[in-house]
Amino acid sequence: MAVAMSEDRIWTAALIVIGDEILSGRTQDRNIEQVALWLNLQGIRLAEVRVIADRQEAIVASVNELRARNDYLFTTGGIGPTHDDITVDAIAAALGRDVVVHPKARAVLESYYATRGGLTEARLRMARVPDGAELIENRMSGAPGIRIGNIIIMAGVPHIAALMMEALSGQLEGGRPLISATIGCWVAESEIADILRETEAAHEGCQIGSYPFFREGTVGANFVIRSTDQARLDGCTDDLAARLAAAGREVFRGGI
């Protein structure tokens, strides 16, 4: 069942990216961006991200710290079939719970691997969950994600994590989705810092982010206006464009 939005407060989430391969540079993380974008659509802000190694003490400490100060905590990585996939064990330890084989997860894996060599002990590891957890559907490889309390445990493989988020769409309580508009200018951001500050201050419920760049020997910047209210967003965007034009700057709606 879909969960109704609660529009009178900001809901936040943290993300823990777990994996020695990320920290070593062998693998480039692609989950942060897609998690952030998906959360915005759910009306939830990604407030912080932490990348940590496959060490139980690091996972336990991070889980307990971040779940306490956010509405949701997401993790990616470390729920596969090998000995170094310790996320489930570490999160169970953080919660003071036992690790059990979820009967539905086992049945799903037995069906998936029936024509793929059978359910081995290694593959059965992917049916292990902290006691009391719910499952998140994974239509790609069978091995489910896990939800327990405000913690959501997902695969590290980006396209599988995306399927797990799709299965969660509309199931989490959140606020209004964050929407945005972009204005670009060929200008050094330091030259129009006052305009940005004054425009943001004049529009309650809006934020303006400045993202400078250097292309073909020229300095420019894109200004991203964000809000949860379309009318406020439009008003702030129009005002910023007018102020920049009044300062003699050429404005590019949609960015450069």
Given for the second form:
Number of protein chains: 2
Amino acid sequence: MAVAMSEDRIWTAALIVIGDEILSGRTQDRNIEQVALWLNLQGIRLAEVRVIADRQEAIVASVNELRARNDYLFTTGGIGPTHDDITVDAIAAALGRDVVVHPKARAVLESYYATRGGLTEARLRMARVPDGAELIENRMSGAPGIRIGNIIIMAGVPHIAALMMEALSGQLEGGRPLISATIGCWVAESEIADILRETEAAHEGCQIGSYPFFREGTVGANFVIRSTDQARLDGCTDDLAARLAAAGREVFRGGI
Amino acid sequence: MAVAMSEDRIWTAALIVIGDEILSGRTQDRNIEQVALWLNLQGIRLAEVRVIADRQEAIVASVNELRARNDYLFTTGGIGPTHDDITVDAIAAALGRDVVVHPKARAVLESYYATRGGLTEARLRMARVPDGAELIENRMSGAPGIRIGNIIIMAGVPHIAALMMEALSGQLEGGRPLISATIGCWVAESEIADILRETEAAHEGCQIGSYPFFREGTVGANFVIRSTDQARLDGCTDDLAARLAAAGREVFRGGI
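Compare with the form predicted alone: the form predicted in complex with another copy of the chain:
Every chain and every other molecule in the complex is listed next, the one we just looked at coming first.
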């Protein structure tokens, strides 16, 4: 049973989105969704997210709380060259480490900026890491992401964060990916609430989420079944479809 | 000076987005941005956001932490009729209150569902509130939002959350709205980092954020100046524009 238990271990991650621009409403966050989807593929579950301001004490408190209770902690934002980029300093403070210039990051930036005006003091800020950190490659802008302990520090610009995740793909230990199936019905979710509750209760290891919508002038809902086990997922999905059909509902496999 | 201090008081809000569908990446969150923008208009600053799972202990812990240190706490999600809608129960538990059926909410739902199949037990779940709560109108689906103490409980479906905010507009005490101005340049932010830092330092009560982008094959950045005071905002914005122009940069008022 030890193997089975190991397979059943759920690996979790937290994400801290660092940025006044999200809290002010200026910028629509795009990182939560893409980090969540990428983590699913790594067999890691996004367990919690925080969006916090560019303030050192807020970053330190959240970093120390979330890294302690999750297998991984990701951050996005605040690693550029300007005065409001304080993520590296704040995380180093959280870890009680010095900030140092990483020689390889410096070399990468020197090369990148050789034809772009040279490595200024501001640009050199992007080579600063908490002492002991490793780099995460970023072939787009030169400035690397940073990995230290279970903390992974990424850019806030979504397509650069995506490149950093690409570089990390397959590198992080995880468990079974969370898999899901979707069933849709043109029904008010309140009409089939009992069916959902009873079906979930009958299938251990599966959760059913209900997501109502209003479209084409009428109400409908998609029901998402989630599990880490394909057989359980299929069993629960088939059972839900059968119960909805028995209640006279037309069932759309794959959702509406 | 007492009046000035009162005007300068910053009112803050936290937002808890409750929903496995956001953490799984199935759904792109739309509430953080719209709550942030609406709060700005009310003179309230969105200070922190959490996205948490549909789990009672997670909701209770976050609710009690965030309501204590912010003027207001908003939640979105988990107030529908199905088994995964546990927000009301969790918040009542956080407050140490019973859950009761609100007579007016029941009446609203009875009326709404009179021509839609009647008020079932599942639908009646949407009339349940923590004891002592007030309702927030929602003319779309009948099911109301809930206000109890400094906690405001809203729907997860973005356009229904928007209706609840509309009903609350002008009802919440706030301070001066946070206002902003934007300046854009076709420049790598690393080239003008010193100007940004020095300008911010020279203008008390103003923050400057730098938001780089890559567009039309070249790099640029928008600089957002924020303040609660129009004169300070204008002074800082003009100074930044002048310093950028003096450094030979073309300045785009309003951003690029």
